[in-house]
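Next up: a single chain in C-alpha cells, the form predicted on its own.
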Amino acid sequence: MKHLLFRFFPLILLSACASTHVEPFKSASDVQNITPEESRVWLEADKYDMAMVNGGNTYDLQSANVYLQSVMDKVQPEFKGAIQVRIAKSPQLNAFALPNGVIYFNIGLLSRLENEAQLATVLAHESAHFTQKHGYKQRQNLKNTSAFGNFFSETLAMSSTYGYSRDLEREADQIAFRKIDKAGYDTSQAGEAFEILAEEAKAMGEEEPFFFSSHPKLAERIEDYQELNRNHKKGGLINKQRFDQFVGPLRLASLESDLSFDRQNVVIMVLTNEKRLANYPPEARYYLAEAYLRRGEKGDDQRAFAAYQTTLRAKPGFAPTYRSLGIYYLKKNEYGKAESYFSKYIQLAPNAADVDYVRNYVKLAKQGGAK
C-alpha cells in the first residue's frame, strides 16, 4: 500500500499545483522578514527537522557535514546561514528540500555521485526550491483541496520529497544551471549526474530512482541540461579528488544502510561495476561478500569468498572480513581457520560492541576442533 501511495501522490501535486504567485527570496535577509503564514508553514518544517534529527535519521559526521555546507554555500552565497544542509541516513535515492530552508541529502544518492561539481547541481536544484518558495506555494495550492485525505504528511508534501509540477522542476533546473556556472563548476557534470542514476535504474529494473519518481523522468532531465549546456562554454571546477576525501566513509555507510534493508542487489549491482567500483574505499568488497551470502543464489558463496580474500590483500586491518570468514568456516566445520580469524578479530578490534559474540565463536571453534 505505501509503495501504490508513493506512486499516486505525486500526481495528485502535479494535477494540484496550478500557478500560485509568490515573491521568492533574493537574499539570507529575505528570510527574516515571512509573513505569518509563512511563519506557520516554517513552524511545521521545523518540528519535522527535529522529529528527523531527534530520531537519529541524521548522519552525524562532522568532516562531511562541514564540506556539504561549504558546497551549498558556494553556489547560494547570498543565501549563507539561512540554508542548512544535512545528511540523511537513508539509502534512497533521494535529497529534498524543506521549506524552512533545511536540505536533507541521503547517504544513497550522495554515495552515487562522483564529483563536487555533480554534487553541486543537486544542491543548487533542491535550495532553489527553497529560495523559490516552491513548497509555500504548493502548500497555497493544496490547502482548500482534500488531496491529502488521512494519508500523507503535509510537512513532506511541501518539501520536494514527492517533487512539483513540470514548471517548477524545470525552474529550479534552470536556476541550477546558472548558480553552479557562476560558482564556476563544470556545467557538463549537471547532466552526467542524471545519466548515472539513469544507468541504475535500468539495471535495477525500475522506471526511475525514488529521487526521481515524481521529477520529470529521468530522460527530459537529461535533456535539458544537455539543451542548456548546448553552446556553453566548457570546462570548470569538477574536485573529483576533494569529493572522494569527504564522501569516502559515507559511501561505506550506505553499502552497510542497503544491507540492513536487505537491499543486497544494490550492493551487488554496484559493486560489481568496475567504474562504480573504483569510487569506494578498498574495503567495500566486504559488502560486496555479504551481500552475496544474503543473496543465497547458486555460485554466491565461492563468490563470497571470493570477495573476503580479495578484501584481506586489499585491507588487511579491516577487522570485519576475519569475523566474517570466521563465521564462513565454523559453518564448514573447519574449526581451525574457524578460531583463527576470530582470534584475528578480537586481536583487530577488543573493543568492539560484538566482541562478547566473537570469544563465544571462539568457544565453539575450540570445542568442534576438540571433537
Contents of the next structure:
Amino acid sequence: MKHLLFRFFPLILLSACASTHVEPFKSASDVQNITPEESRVWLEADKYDMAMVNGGNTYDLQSANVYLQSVMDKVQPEFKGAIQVRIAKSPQLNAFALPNGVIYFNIGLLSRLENEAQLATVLAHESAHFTQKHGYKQRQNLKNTSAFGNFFSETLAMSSTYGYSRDLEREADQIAFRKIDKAGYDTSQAGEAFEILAEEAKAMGEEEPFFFSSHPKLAERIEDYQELNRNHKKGGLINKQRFDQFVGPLRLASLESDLSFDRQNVVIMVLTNEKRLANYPPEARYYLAEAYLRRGEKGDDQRAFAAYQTTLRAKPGFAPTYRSLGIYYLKKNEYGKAESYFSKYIQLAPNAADVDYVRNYVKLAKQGGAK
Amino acid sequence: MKNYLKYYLLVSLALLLASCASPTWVKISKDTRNISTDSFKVTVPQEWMHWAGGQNFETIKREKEYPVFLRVDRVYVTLDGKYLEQIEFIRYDAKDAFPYLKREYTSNMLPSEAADLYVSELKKSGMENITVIKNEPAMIAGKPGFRLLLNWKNASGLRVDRLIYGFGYKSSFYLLSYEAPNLYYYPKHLAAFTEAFNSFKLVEKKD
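Next block: the form predicted in complex with the partner chain, after the form predicted on its own:
Full assembly next; the chain just shown is listed first.
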C-alpha cells in the first residue's frame, strides 16, 4: 500500500496543482457568482460565524466596530458591504478571515497595535485571503492531496485561524501592501506591526497561539514587508490619535481579559516595556500590579506594591487600586491602613459589583484592629 | 501481543462486572435523599437521579497534557438530564482547587480572590465566553465564601445560567452549584437547589 502511494504521489500532487486554479473576487458584486462548491464552503463559514456571534464571543462596542469597518472599507473600497469586521473577545494575538468575508480581529491583537496604518495592514492582509479565496484554495489542495479530503471540510471555516501556505501568505502580503499604499497609509508601518507581534511571540514561546500561527511565519511577514518597502517612497498616513481614540478604551478591557485568562506573564511583559506602556492609560499600572500578585514569584509582592503606588499617584480617582491596597494591608495585619483604603474604595465606587465583599473586609479590619 | 490481548480482555471483563455491580444512575427516593460523603452531607431532591458512577474522582484534561485524575467527594444529581438541569456538590483537596490554573487554595485567600480565580479557572478550562452577572460574599455552612451567578450562550444562542457557591475550609475547597438553561429550566428548579444548598453540612472527620 505504501509503495503504491509513493508511486502515485507525484501524480496526485500534479493533479492537485492542476485543479486549484480559482478565480479571485474582483469586487463586491462577484460574491453573487460563486460555484456550488464555493457555496458549500461559504455556508460552513456562515455556520462558524453564527456560532461565534450566538455564543457571545464578539464585542458589541459600536464605536470600535464602526471604526474598524471604516478602515476596512478604506483599504478595500471595491468590497464595501461584502467584508464585515468583528471584534472577538479572545485575548490571544490573532486575526483571521473566514471564506464568507467575515474578518475576526481579536481584542488581544487589536490592543497591541499602535496606529491605524498597522491596523490597515492587518485588515488588508486578512481581507486579501478572502478576495483571493485562499480558504477555498486551501481546501481544494487538501482534498486533492489527501485521501481523507472530507475530514477537513468540517474544520475548513477555521482554517485561516492557523495560517495558510507560504505562497498564499506571500500573495496576501503583496496585495495588502498595494492596498494600504493606495489608501495613503505609511507602508513602513506594515513591518513594524509584525515586529511588535514577533517580539511578543518570541517572549511567550511556543505555548502561545499567534497571528500567522507561529513565530517563523511572522518572521516571513516581516521580511516580505521589508522587501516590499525597500524601494518605496516614504511617508503617508499613520493616524495614531484616531486609532487611540477608538481602540484606547479596549486596551484596558484587553488587560482585564488577559488577567482573567490567567495570562499574567503577558501583562507583565507588555507593561514593563516603557514604549508599550506609553500606549496605555495611567491606570494600566494597576493591572501590572495585579499581574505581579497573580504570578507570585519572589519579589512580586514588592513590585505589585510599587505599581499600586504609581497608579495612585497617576490616577488618584481609580477605585480598584484602593481595594487592592486594602487587601494588601489586611493580609499584612495592618488593619488601620486596610480600613482606610477599603473605606476610600466604597466612597469612590459605592455601586461596584464587589462592594459587599469590601464591606465585609472593613468589618474584618475593624475586628483585627480591635484585637 | 498475546499478553496485551489478555490484559485488555481482563480489563474489559472487570469494567463489565463493575458496571453490573453498581448502576451509574440511581433514582432518589425518600429513603435515599440524605447523602453523605467523607467530607459533607446533603439532602437532595426526591425523584431526581443521582449519578453514583464518579463520586470520588474528577478527570482534568489540560491542553497538550495527559488527563489527570483528582480525588474528590462529589454528589451530582439531575432530573431531566445534565443539559436541562444539574446540581453538584463537590469537595477538592485545597492543593487541587484550581486544577486548570494549577493553583491551590490557601488559607489566607479572601473570598473575592477565590471567586476571581474560579472565574479564571473556568476560562482556562475552555469556557471562554462566560459572563459574571453577580459576584458577592456568602456564608456557606457557616463559613465565609463567594456566590457567583454566571451565564454564557452555547453555539446555538441558548443562554445557560450557573449559580455557584464556593469556599475553602482547612485543607479543602468546596463548590456547590446549580446549572440550567435560562429558558424555563433555571427558574423551575432553583428552589430545589436552594433547599439542597441549605441542607449542606460539613462532616468534620475528614479534616
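In this text, all values refer to a predicted model and were calculated from it rather than measured experimentally. The term rigid core refers to the most C-alpha atoms you can superpose between the two forms while keeping them within 1.5 Å. Numbering follows the first chain given and starts at 1.
In the core-superposed comparison between these two forms, the C-alpha atom of residue 32 has shifted by at least 2 angstroms.
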